[in-house]
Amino acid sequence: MASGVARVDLDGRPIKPMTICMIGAGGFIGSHLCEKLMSETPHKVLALDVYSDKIKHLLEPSTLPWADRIQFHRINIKHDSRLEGLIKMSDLTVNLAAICTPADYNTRPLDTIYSNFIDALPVVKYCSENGKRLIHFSTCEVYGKTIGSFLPKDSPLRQDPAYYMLSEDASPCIFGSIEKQRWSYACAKQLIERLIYAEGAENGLEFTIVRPFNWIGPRMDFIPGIDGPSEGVPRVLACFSNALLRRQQLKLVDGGQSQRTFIFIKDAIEAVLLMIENSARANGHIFNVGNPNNEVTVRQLAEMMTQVYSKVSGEPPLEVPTIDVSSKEFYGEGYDDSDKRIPDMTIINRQLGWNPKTSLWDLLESTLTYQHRTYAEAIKKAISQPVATS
């Protein structure tokens, strides 16, 4: 960290230095969560997961200006003693990790209710005991579906964005029928949410619980093959990357018409910095972090990467660039989905002064651009070695 003004929190006081268990840390989030930490404050990170190559630029050579700063744990929190040490040792644990990629909700459900709710359970558990703040991150999929989906197809209240507005005190959270599997998540997370605020309320529990509303940026998710598994389906934006870079047509689930917005990692990254550093304003919130300016349809979205991708690549693109396809074929059975989700940004803007700043553009640009000269290679590589034949 670059010396020089010492470092104050929103309310003109000065920031001390932290310590600050990151489980999770070498996702995608955690990644640029610790890359921000190290490269602009001088807090220390316990960085815990089971792998490490999204950090290992933090991580190596042990000459780096932060390498006292960072320490690595492979841990998987499902069953390790170390976690509760781990935790009593910081000041602040942040609580990354989760399965939560749609196409596993109704095909693992088992392993996505016991990953997001009771492998979470300890770290609830041990922050209480132990008098640690928690920062628990939770997911937009707990608003499940909007009102305005509920209203007749003809009525002008469609209109209307009260209908559709997520707002962290106000909206109800509504979810599909128990066979409609797609909702195991969204179940999980909201009664992690609901056990966290309890206990709060009961034993005094310090927390903040943050609701991402799609976070875009460089080393999100994976591409199928190359840094991930074959048979994987990450999300869509990382489903359309992998198919651009194959040059493959982009899939469209039901015809694409479910509305999403889109917020850039490092801007939502600037909103968790101001929860950590400030205690006194983010305690006992729950924030939604969102772009509501970047709002598309799938559909939308998928026209918007095609220009993008041609533009960074030099490539043009295919004669047809999507399909659609059934949510059933795509899926599996029990798959059903929300119309539409805005982030209400009120609380955040009022109690951190937070707004997002980059444009869907810029942002699929930036990612795209990344991607691109990453993977292209190895998925040419890929792509031109011979099938085996037995």
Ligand SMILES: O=c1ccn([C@@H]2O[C@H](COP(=O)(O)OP(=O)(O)O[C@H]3OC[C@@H](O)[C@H](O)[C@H]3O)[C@@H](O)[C@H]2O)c(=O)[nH]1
Contents of the next structure:
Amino acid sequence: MASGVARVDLDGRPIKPMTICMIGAGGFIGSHLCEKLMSETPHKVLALDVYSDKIKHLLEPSTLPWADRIQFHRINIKHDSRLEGLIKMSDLTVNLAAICTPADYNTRPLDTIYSNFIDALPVVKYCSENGKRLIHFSTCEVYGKTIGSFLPKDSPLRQDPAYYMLSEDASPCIFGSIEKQRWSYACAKQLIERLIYAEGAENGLEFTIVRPFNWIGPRMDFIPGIDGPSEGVPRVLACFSNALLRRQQLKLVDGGQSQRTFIFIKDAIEAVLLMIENSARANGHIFNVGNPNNEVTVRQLAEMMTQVYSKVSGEPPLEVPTIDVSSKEFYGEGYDDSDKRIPDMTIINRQLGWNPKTSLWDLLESTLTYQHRTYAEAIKKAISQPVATS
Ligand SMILES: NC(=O)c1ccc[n+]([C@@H]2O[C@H](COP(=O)([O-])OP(=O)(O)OC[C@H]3O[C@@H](n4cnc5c(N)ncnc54)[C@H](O)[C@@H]3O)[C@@H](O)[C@H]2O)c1
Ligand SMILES: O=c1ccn([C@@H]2O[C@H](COP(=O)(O)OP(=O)(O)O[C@H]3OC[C@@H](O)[C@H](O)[C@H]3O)[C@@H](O)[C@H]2O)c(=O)[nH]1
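Provide the structure of the form predicted in complex with this ligand, given the form predicted on its own shown above.
Entire complex below, previous chain first.
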């Protein structure tokens, strides 16, 4: 598209084309957001990241219809004096940059805390000082554990939504003890949320905070040994995809009893676009963005992914497709887990009228079709290569 003709917001007002400084634009969410902005809106994007592989298809060739609306800046926001200038040139900053894979939280807690809190500080400061709007990506992990998880296993109260539903303006943030370094990420995200909120209250910063609930889809993380380190541990979608592609058993951490709600990235991006284009309705709010209808235990996710992958690849599943591993073995010392994550959708529904659409089966089918198409050949080649011996 890109002409911008007759684009109106939820209140019928014309949407003016804007320049968006997107930090972390080369990641999973950033790549989908850039794609959406280029194909469906007239907005310009200054895309900042240390990597650009996931948005390469949007940057090259220079004959693409949106070539003059997207500019990549290879910048590490930890130490780059160009950051303030790029924020000043923009109408809105979207900050996605973060270390956000659980395998890092307990093994690289310092990097995790610096990335999610310290490195985000100048972004908030420059937005506030220059009167620029900020959409900051936080996480559903700020809720930590549910109140219900502290009740006896057989307590009927565990079935009561008051004990597990996660609401932006009511639920407490419940983390484990300090030696459970898993919570370094959630705690850093919580503190930056509080700082942004305080900048809004004391200095009038126009902000929106997004709390994503397990967004998944194509281009999420990496497949170890193919487009990421062989020993790397990505998030669960990529871990399970990797095992399926290699015909290995899917590892269930601590029995795979934790529960998650998964949402298709394309549904979630619709919500972000509504926030971008409806500032009056989004400013000053914290939004859960998830799909409460897609809840499964991690064990059920493994079973469903095994079934779906067999369908899209035409290969029969392994006789015993999963294997149990302890969290200590899988993640190391200091790991802990969120037990259950159901987003309360009241606020996003009221402010933006948004609802997710895609079922878990459908989103896995389209994602695993992508994984198979993108990686199956490369994995076959990698497996057939003799291992070097010294
Ligand atoms: N995907 C999810 O389900 C999910 C859930 C909760 C929260 N989030 C949050 O959403 C944001 C984006 O997540 P994602 O899934 O796209 O992760 P991602 O790792 O794919 O993307 C993050 C991007 O930020 C970049 N980045 C990190 N540090 C940087 C720095 N110092 N300078 C420049 N670029 C830097 C990385 O290179 C990467 O491309 C993160 O803040 C994350 O905490 C995501
Ligand atoms: O191979 C695996 C990988 C993961 N898991 C389990 O699967 C569940 C989900 O793991 P993920 O790696 O997707 O990460 P989590 O859902 O715990 O956290 C994520 O949630 C919100 C975001 O802020 C981050 O992207 C990340 O912290 C966890 O219970 C984990 O222990 C397995 O059982 N096997």
